[in-house]
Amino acid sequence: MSEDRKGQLAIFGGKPTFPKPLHVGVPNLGDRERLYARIDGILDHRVLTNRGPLVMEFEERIADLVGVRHCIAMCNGTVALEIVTRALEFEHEVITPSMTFIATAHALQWQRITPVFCDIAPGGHHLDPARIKDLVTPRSSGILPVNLWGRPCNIDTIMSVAGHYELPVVFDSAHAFGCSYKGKMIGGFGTAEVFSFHATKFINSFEGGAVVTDDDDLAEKVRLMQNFGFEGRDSVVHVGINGKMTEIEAAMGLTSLESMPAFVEHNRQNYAAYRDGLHRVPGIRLIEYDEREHCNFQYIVIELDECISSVTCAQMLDILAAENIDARRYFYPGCHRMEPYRSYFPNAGMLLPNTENLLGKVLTLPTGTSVSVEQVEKITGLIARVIESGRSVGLRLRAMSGRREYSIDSACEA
């Protein structure tokens, strides 16, 4: 390579700072030989689903571990969200953020169901519980707050209005798994919660899900919905479909539940490098943990300052992916701004201006088992040395490339 591109960044033509991608959510890996002796054992006795032995195992675990009563394992989290929302007669129009995951709003819709989008809080991430109120009407049959990124959202307070209207409330705590809010586990609150155990998240059972539940009645019907209805072997006496977890996605969930203390403990580690890395950079606010609670720090979220940093997402994005760093923008641009609903609600935006501010400045970054402390330190100095110079890499990328969403906000260059 020539003298005049060392050190120059991917973008303009230097040298990768990784020879191969580091991507957002590379699935943690257990014991290998653990999973290979309960894949042995599966093998052995020769029952693959309808809630064999390491199915009830897992679901004992999760409840043990959250603190409640009754766990239903399911094939994802999605058909989780899907079945305890229908079996809590949710129909019309339910109350949820736009800044979430698509299954969200989809798990709804599916069903027929509206989903109201309702606004953040100013300068949060969470669902805005003073805006809740605004929104409920008479067709108004549930709240599905999302506890985002493992920090918590106002639980207390969105369970008061939600009290106040007699609304029934199902967290989506896909995130949040072995997280805990004022001391109380995750899992615990509302009339039901639904995990995520997808490859992505920090504890995985390759796919799967799981409703998790104190409401007696409630566990019954939802385990009822996910096995088609049965009652024993011939006795049908609910509608239902097929949402069972199987066992050998129940022995990944186990294996992983056994390194669960290690990748937390991994995901920790990264975080302070990348607090470190991070704190003094201007533009670059990154997403906090409070260490005094239960967390999985299974997020690295920033949100970018383009005023500041004179760089936009979409050109830190593209940076980024150069250096073989894979970030994400979670979830830009919104459910709102995704079919069907910005043909449903094509105004929506207008009700959502602290959601739109936000999608325009979030980055997620990679971590996880697979990315060591020493990667996040070059992560974080790659960033600094962008927006160190910022306005000249900006201009420069504006030069050579026409794309809208590389261009600064008018209020930004006044």
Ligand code: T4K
The other form holds:
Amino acid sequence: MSEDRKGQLAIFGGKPTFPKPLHVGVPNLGDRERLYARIDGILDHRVLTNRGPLVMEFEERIADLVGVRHCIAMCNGTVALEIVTRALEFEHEVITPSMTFIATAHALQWQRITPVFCDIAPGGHHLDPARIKDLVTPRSSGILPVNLWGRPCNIDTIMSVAGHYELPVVFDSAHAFGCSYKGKMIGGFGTAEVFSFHATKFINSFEGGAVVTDDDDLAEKVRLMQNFGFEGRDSVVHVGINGKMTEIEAAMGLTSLESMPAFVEHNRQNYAAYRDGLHRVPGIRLIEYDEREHCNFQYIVIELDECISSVTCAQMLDILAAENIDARRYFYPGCHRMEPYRSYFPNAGMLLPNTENLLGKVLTLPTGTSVSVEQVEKITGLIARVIESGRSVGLRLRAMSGRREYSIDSACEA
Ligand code: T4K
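For comparison with the form predicted on its own, kindly provide the form predicted in complex with the named molecule.
After this comes the whole thing, all chains and molecules, with the earlier chain placed first.
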């Protein structure tokens, strides 16, 4: 590399901070020997699926950890959402945020239920309970809030609004396994909750999910519906689907659970390093965990204020990518701006000002057991360096590319 490129950002031709990409969501792996032993057992017994012993053990462990009577393990979180909302006879319209992974909305739309997008609270990331009443109609059949990033939404207020309108609540807690709200584990709220154990989640079963509930009748119905509606060999009592978790997935899930304290501790240390490295950086706000609660620390989320940093979110994403830091713009541009919702409700954004504002400035950064504290320190050091010369970096990038997303919001000039 020539002398004049030394010390340059990689996007301007310098050497990348990392030789290989660091991603958001690289799977945490537990003890391989324990996993292999479990897989041997599966092969020895030749029970591969259909609620074998490992799936039952996994369900028991999850229910115990969460403190609920029932856990029904599923092939993934999306199907878990579809089955539980179907079992509850959700129909017509369900109120849910747009600030979520597309699976939340799709799980409804797949059943021809309209997701009615509710804005998030000002300054927050979660469903605004104060907005729910504006969206309730005679066609509303339920509420599907999301415990985004593993941080609980305003559960008490949502439950009280839902109670007022007699609407059942299912929480999408795909991110929130191992977290608590006011001391009680997430999973025990509403009529039911759904977890994801996808490879990218801090506890994973390769693919996987679960419905957890204290409602005995609902649990029974969900269990039947995930197995084609079969009650016994020759009798089908509900419409159903195949939503089963396999034994090998449960083997991974159980092995992953055994390392849960180590995963959480690793994530916590990375989070602390991000907090220490970013707290004085102007224009960056790290979304903090409430450490009085149980937290899984699995998402590192920052808000970037381009008026202060002079660098837009899209620019920062590209700067980081050039350094081999694969940050993500979860969940940009919002479900309401993706198909089919964009076509169905082209003006939905007008009712979602807080969501739209937030989505323009959120970035998720790499963490998990494949990312070390030393690497986090390099990431935060780099972000601080970019922002220190934000104005010139921003201008230079704009000169290199006229991308619309590289333009600073005109409101910043005011
Ligand atoms: N509700 C909410 C709020 C959710 O966030 C999700 C899923 C669901 C419901 C539905 O749950 P599932 O049906 O998925 O169980 C990922 C995941 O696919 C998805 O599970 C997750 N949320 C969402 C937030 O993130 P992508 O498309 O952003 O991830 P992907 O596949 O690009 O993976 C991220 C990075 O992780 C990759 O760049 C590389 C690394 N990676 C990934 C996989 C799968 C690996 O290193 N190894 C791997 O095996 O969606």
